[in-house]
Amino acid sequence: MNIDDLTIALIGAGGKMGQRISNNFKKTSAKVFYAEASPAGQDRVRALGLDVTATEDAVSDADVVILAVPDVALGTVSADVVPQLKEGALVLTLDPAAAYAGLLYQRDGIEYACAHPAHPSIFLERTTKEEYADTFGGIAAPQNVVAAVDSGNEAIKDRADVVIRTMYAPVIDVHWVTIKQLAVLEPTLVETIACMIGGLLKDALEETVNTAGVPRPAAEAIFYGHIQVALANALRGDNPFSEACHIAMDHGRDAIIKDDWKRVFDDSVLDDTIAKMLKLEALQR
């Protein structure tokens, strides 16, 4: 299946990601049509040099729908949106908390499916300025994207693969999964647990200037090196850590890591984890 033998509707085309998406369609011949609620999104449209398209209209043939809006609002976004769809179109939404959680309307006729970038991976290779600039992807560093069929039907992966590897462009591999083990990814491993580590990390480097003393730019030096060796050692066993290091990983790890961190990858903390995200007393699904 070709990009151009498609219509598309990109609802949210203003938004970060919508924008992103939007750069990425604008080097195709495809037909997509953008829609967008807010009027400064629509500015941030129309500075890209697009139309901007009522969603009504823009829906009305689409074979593919993309919802580039806030998780919150995906229930109402397609509550309002899967009723306009003609026959045999593609739902196509960016993150699985919404799908999981049972928020999406649903309708009979329709394919649902969610496609989330990996981002460029720390161990990619660039060559350019480009990809190195390029830490989020979708301009220039290759990424790969993980992808589920919520609505069951995997015959439209053919359809959603074409429009996937076009709106995140330049794509590596799209990796199918369900939407259960999309959710597992996101939030669990790359939030809940990457995320915080990011974050822990930015406080620990704080610390060590704020509380500790050291020089900002001694601490920025050893720390950035010795994130990518830990990293490379860990994950790909590039340098094994020395003994020492290891009683220091593990005097780290009974201070900060409680014995019961795998919990985290539990059903129910992950039901609590999204209704928490969607700001919802309890999953609907």
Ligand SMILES: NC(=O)c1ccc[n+]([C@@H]2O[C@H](COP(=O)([O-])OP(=O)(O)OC[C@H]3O[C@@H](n4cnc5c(N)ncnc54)[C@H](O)[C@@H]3O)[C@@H](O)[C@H]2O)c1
Contents of the next structure:
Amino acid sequence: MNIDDLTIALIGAGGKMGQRISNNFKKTSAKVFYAEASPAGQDRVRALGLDVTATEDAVSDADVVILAVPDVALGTVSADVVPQLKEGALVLTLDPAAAYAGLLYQRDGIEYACAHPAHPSIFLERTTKEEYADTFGGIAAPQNVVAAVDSGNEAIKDRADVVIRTMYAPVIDVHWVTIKQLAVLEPTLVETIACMIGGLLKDALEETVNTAGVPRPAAEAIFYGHIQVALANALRGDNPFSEACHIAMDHGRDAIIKDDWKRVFDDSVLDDTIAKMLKLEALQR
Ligand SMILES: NC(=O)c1ccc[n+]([C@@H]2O[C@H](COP(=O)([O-])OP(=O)(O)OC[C@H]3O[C@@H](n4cnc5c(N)ncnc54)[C@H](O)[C@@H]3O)[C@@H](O)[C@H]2O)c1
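Could you present the same protein in the form predicted together with the named molecule, rather than the form predicted alone shown above?
Below is the whole assembly, all chains and molecules, this chain first.
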């Protein structure tokens, strides 16, 4: 299957992800209709040199409808859009929270998939300035994508794969998992844990500079280099940590990490996290 064989509707084209995806569709001859609700977002779509199409016209003949709208809006937007789709259309969302929470409007004969960009790996071999600058992915640095098809229909995976590789290009591979597994990856593994630790690293740097009084350039120099070493050693086993380093690491773990930290992988904690992200009292599943 080729991207040119498909009619695609992108809903929320003027948002952060919508603009990124639009920029990649623009580089192809794919037949894409761009829909956007807010006047400011419509201006952003036009600034990309693209026409804005009313949602009902954009989706009427679409083989694939990408819902690039905020997760909290996916329930209402899917309830509006899905009844207008032709039989066999694929609804593609960009984050698993709403699908996991059962918020997407369901209709027989419609397929549902979710595709989340992995972002370029810290271990990616980058050779150009453009690849180094593209930390988010979707511009120059190759990235992987993790995706799920609700029904498990293999034919739908082929159709989704073509669209995913275009909208998140350049793409190395698409890894297929279940919606539940995708929700364990995002939010639990990457937001609850990795992004939280990123924020903690920033707090630690500020503490070093502002409380301990270390000059910022010296603190940043040793911190940024050691973050790379810590990740390369811990995740890839590049070099062994020294014995003294292990003593300090154990001390840090005792002082900072709660004994029961792995409960963030419990279903009840995942449900609670996703309910909060979607601004719901609780998940209704
Ligand atoms: N921002 C990120 O870094 C990122 C990364 C990966 C996945 N995602 C996912 O991408 C999706 C979109 O997130 P975002 O950050 O781009 O959101 P955003 O708020 O930047 O953009 C959403 C756009 O949708 C538009 N919109 C809202 N309701 C609409 C409707 N009924 N019809 C047409 N347009 C409508 C808004 O006006 C806005 O322009 C979410 O599912 C999010 O979880 C975001």
